[in-house]
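Next up: a single chain in structure tokens, the form predicted on its own.
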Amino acid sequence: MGGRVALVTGASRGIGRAIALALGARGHKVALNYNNSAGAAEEAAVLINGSGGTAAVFQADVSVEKEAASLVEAATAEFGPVEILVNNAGITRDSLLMRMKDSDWDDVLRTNLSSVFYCTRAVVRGMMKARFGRIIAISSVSGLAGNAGQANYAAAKAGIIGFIKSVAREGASRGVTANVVAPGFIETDMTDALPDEIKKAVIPAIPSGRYGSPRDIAEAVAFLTSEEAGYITGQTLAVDGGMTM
């Protein structure tokens, strides 16, 4: 199953950070990205490198379209051609509409969805050269379902999963596929910051009575890089405990 490229996106914590072991796990070489932490970026690249794997970190912003063009570039001169895009790195800056600053909705939207654009970008025509590629975007149950005070979250969320769709469509003859996991509430630094009150209110919303954990969501990105999800294209796989269904 391994022996690819994968380039993670967000890596150091959270959802990111499960996805890179996940894919570590699996034997591919992992180039884990991060902003602004550093540290933990290491700690999990260490871990790859230990079980076996094989790992390294890039520091870049990838809402910033040379930094993200940068990004491909450093991944590529230390493993190879990326083969697995993992489109990750996301922020919150959550408002109600009417209080919310044009900073950020901005910033929500360059980090969240023209990071997608810029690292699909940089890798897709060495995909389609190679008749092979895998690229999963990182989407919410917020872009299918809107939230609250999360305009700007949502927005970035719902433009990537048809941004995805129309890359599935570019890629599908090449053997590129391109598909959208959307995750539910899931037990991160971002779901830790919210009140107690709003935490136990959502629980009754989950058919599955519990959070989420970011292996959950590791798991389904796995299987959609593999080789045999390889007829698997446009989809959004909602990971929510029953949410949206």
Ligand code: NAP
Second form
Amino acid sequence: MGGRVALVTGASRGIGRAIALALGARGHKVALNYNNSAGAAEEAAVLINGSGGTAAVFQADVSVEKEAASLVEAATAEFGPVEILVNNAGITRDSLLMRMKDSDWDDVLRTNLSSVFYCTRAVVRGMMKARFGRIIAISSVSGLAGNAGQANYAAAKAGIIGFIKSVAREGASRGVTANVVAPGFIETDMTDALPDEIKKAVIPAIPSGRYGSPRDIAEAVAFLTSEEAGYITGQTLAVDGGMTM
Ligand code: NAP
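Having looked at the form predicted on its own, could you now put up the form predicted together with this ligand?
The next block holds the full complex; its first chain is the one shown before.
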């Protein structure tokens, strides 16, 4: 198992951290990107290295093109060309459309969508040359169904799906797959910040009757990055307890 070079954006906390741990446990060399949470990223890397894996941390704000490009360069210098890219970094700036500020729109589009473009473009040439690549982007059920108060976030998350399908078409004949994972309601700092009434109201809409865990997402991502998933490309896999079926 493993032995590939993986880069996970936003790997200091939540879903990205769980993805990094899952890829580390499969024997991949994992480059963990973080923006502000240096200590948390270090802790995750220590966990991977301490259990026989290989990991290192890299600071970069992936919403900034130069930083995303430098991140890919730094990860490549440490471990070799990136073979698995997981575009996970994301933020929310929720508000009803009539009150949404330009900065709420711009920040969410840059962090959740432009970052996927910057990081994917930076790795794709090497993957095409190597005739192997696994590109994953983390979207959301909000990108599939829309969500009141999240017009910016839903637009970015839906944009990811069209982007990844295009990358999948460009890479398919060269062994490069590109897929989307669309989580439902997952217990992380992002959802912890929501008011209790919203958290309670969502449960009846989840056929599984529970919130998801970061590990639920990480295991789906790990499968899609495996050698065995080489015939799956351009797909969006909802991991949402049945919310959007
Ligand atoms: P989270 O707990 O808030 O963690 C967000 C992560 O993204 C952190 O590691 C953060 O790094 C990183 N990040 C944010 N902006 C960044 C930037 N500009 N550059 C680099 N890293 C950045 O969020 P989460 O719940 O794990 O969400 C992870 C992904 O899943 C996001 O794309 C989110 O939209 C998506 N998602 C989440 C849910 C859910 O229910 N939780 C549902 C659907 C989709 P630092 O802390 O180091 O700054």
